[in-house]
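There is one chain below, alone, in structure tokens, taken in the form predicted alone.
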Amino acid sequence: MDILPILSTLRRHKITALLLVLEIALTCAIVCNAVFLISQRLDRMKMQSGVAEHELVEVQAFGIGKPGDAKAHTQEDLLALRQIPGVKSVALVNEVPFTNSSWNSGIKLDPKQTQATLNATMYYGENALETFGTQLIAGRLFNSDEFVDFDAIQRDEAVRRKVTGVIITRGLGEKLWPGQDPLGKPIYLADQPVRVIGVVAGLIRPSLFNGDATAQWSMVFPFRVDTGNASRFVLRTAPADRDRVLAAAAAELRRTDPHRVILDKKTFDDIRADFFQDDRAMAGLLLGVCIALLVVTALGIVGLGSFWVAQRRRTIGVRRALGATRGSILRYFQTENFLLATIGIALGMVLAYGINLFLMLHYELPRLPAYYFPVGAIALWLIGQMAVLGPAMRAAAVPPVVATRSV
């Protein structure tokens, strides 16, 4: 197909051709970046928690009125929850993953540091790691005689200094001592040293307010909490028993304390779904924008193609009378659309790169992978060819007699 006649024809329709090129360029730029943002959101929603999510349920309960013996009350609650059929493990903890409520502390590697090396979250609770189902990959878990009451730590400096061990995540260890074994190494909270006695594969922070890169910066301390300073009961059970156990756990907690308020009760699957609700909504919104842009662009190509076919009907009839086949007419319009789409895609790629740079500078997004450009180009070429196919087929169906009627 000789493209010179096509270019000559397009020069006589500069404005309409330019509008179509700009529409394709804008679609290319926005769709490439929107699809990239969608992939980022989907990847974030797959973030590993490090806990046995499909086996866990959580009941958050608060007591009202004058507090009694919180320690004894907690043991009564835990005993009642362990009696529920199907419950494998129970723990009262200060925080759980994906809840946006977290206890954090700065960590120093040298007591002389004036600024903390980083900020990490702190999990408390007897039997917490066993109940979470977190995988230990090095060292050991806490012995039962290493746990101390959290209230006693707050009141008594001597009790606080008895705490000498901490379990950290692999991600936190790699951040603090890159390429080294963290076991036995000390960290400092305020001026008190604690040594790493165990490393778990992962345990995500409840809140990601410091960014996703800090998601696995977690520590677990041998602090025993009670209903006076913690409210989250976590139960581990078989996946099929979660709903039944959840209802039974809430009923047991109300039975042991009729004045208690059950603030929330959920499976961990529901907790994860709620945590990533905004990401899911954003991905859906961006997907809708992409579909709308592609549909509008396709309709624009169909409309412009139909207009040009109607406008060139006599010219097409003359070409058919001079021996042009239906196939050559069809290829003419497809080639014309391919040229316009190519110019628009080239311009759109430059625009997409510029938008990505802006997002990198102002919203800390990563660089747009290079393979998005050829994939986006192929998609727009295919959409353009499919959109122009209808008008091109109508043009190919114009009979040669049209030229005679128009004389």
The other form holds:
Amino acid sequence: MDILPILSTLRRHKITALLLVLEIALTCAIVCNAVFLISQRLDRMKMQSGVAEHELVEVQAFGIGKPGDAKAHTQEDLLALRQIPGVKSVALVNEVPFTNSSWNSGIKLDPKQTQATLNATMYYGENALETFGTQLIAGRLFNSDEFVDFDAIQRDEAVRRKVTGVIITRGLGEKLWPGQDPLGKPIYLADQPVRVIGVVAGLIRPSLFNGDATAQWSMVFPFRVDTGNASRFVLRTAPADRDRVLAAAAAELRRTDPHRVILDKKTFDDIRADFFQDDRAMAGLLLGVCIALLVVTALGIVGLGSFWVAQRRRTIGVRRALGATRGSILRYFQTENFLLATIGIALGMVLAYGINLFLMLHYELPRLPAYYFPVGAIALWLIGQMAVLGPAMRAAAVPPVVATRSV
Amino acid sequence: MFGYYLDLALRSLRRNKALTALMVLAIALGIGACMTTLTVLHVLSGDPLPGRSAQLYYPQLDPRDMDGYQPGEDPPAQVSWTDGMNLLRAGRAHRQALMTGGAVPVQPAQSAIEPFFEDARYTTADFFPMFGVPMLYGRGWGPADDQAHARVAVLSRKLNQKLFEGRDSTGQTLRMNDVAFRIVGVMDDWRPSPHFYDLNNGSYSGQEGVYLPLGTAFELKLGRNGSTDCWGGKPSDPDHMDTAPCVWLQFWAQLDTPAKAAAYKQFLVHYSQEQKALGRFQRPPNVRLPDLMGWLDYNKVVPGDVRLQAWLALGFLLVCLVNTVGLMLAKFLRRSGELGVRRALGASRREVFVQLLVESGVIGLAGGCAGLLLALLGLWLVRKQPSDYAALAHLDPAMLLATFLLAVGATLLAGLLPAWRACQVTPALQLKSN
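With the form predicted alone done, generate the form predicted together with the partner chain in the same format.
What follows is the whole complex; the chain from before opens it.
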């Protein structure tokens, strides 16, 4: 296929050709970045929590008025919940993954440090790890005699001194002591060291206010909480029993203390879905914009293509009369589109890179992976070829006799 | 002449329906997307208290110890109980209020309504006059109630509707957390957005249902929502938050003139020095006094996603416009023959140009109308979203006008180049070639 005659024809339609190139370039740049943003959101939504998500349900219940003997009531609650058929494990905890409400603390590796090394979340609750179903990969879980009442910790210095062990996630250990075994190493919340006695594969923090990179920075302390200072009951059961267990648990909690408000009861799958709802909405919106952009661009190519075909009817007729086959006319328009698309894509890649730099600067996005460029190029070439096919077929259908007619 | 051009434009648009529809559709999509996202941006970055915001200030102090001190660091975003109370007592501003968010269990007298948790605000008396809160019944409480830790409450209109079917409930008793409160006022609808006075519980969260005196709430140990930042390294006893080395309250001051604001800032510096001399503060005085809009800016309340969406929509509009320019150019140039005849019959370049611009204006107007419908649809979709700002996404008259101006302006701009190119046609050449 001769490219030179196409180029010389395009030279006479400089502005329209330029506009088409510009449109393809802009579309290419925006779509590449939008698809990248979508992939980022989808990746985020796959974030691992480290807990047995499909087996967990949560009931949040608050007592009204002064709690009275919260400790005794809590034991009563837990006993009642444990008796619900199908419940494998129950815990009252201070916080739950993906609920956006968390207890955090700065931790130091040396008590003399003036700045905290990092900020991590703190999970409390007897039986919490067993119920969450987190996977222990080193060390051990807490023994039941290691647990102390959280109430006492806050008021009594002597009780606080008794707490010497903490369980952390692999991610936190890797961050604090890269490449080393965290077991037995001390961390400091105040002046007193607590040593790592166990490492779990993962346990996500409830709220990602410090950014997704800190998601796995979690610690578990052997603190026993009661309904006076915690409100989240977590129950583990078979996936099929979740809804029934959830309803039964709420009813049981209401029965053990009628003077109580059930604030929330949800399966863990719902809790996760709620947590990522903004990401899902954004991904959907970006997808919509991508499709709309590609459709508008394709329609633009169809419109301009039709116009060029109509304008060149006479020329096409002459060429057909001089012996050009239908196929060569078809190829002519397709090559023309291919050329324009190529220039547009080349320009679009530069623009895409620029937009990505802007996003990296303002939205802390990573660099656009290189494979987006060829994939984007192929997609736009295909769309261009498909869009121009209609007008090109119409061009090919022009009979040679047109050459002899005056329009 | 305009009427004639309009007629010509409509004829021309009818002649090639598919192309016209394509142009209108492209503009409508671009405008619709743009107006949807810009409206959301406009609503979210708006002034929550127009006319008042310039007089409202958010004083910041730095009461922390020297642990981790870095010169030039921002002071904490909230105040401690001691400092809040001191500033309140000093009364150096026209009005001032100390507050925090919370949640209380409401126990309706009617057995038909189960007890439920309601978002609450624990604040001091000036909250109501300072923020210009509209009252439906009764009024806010007074400073004496603050002093006496009175068991009084102000309800939102929505909660009053739920509990008392909208009747005047002032003077009635409402039990919350097993304590009887006397209702002294019911607020009218009031939803400042952003939720400027406390950005800890969602920047666009809705209005609280219950308002209680801060001293009362503290005395009764009612549940608190929000963020607490402590220093000193030891866990703080939740029962003694009044002496804890923690910031957890918001303090607002009304200062009517810039001169008073400057004087207040000086007062804050003096206060910090005094506290340092007393040994309470350890850092050199580090005070800020942002006004309301400055405070919102500092906190970057508009979600990044919303800005990103606006950029995306602008990019989309640009593609749609480039597309329209191309199509319009094609359309106008195709009519070289017709335009040549008009020129040969004596129409000036200027007249042909105006005629073509009218045609692009008509396309713009049609695109704008369709775009408006799409924007309404878009905003409806936004309101279906789960975000806490979703309910705020409504088109106001200013944005409605902006839609049309943007649509017509953008299309006229897009029409300039094609119209200019088309009126370059030499009449004689066109007549000859046919």
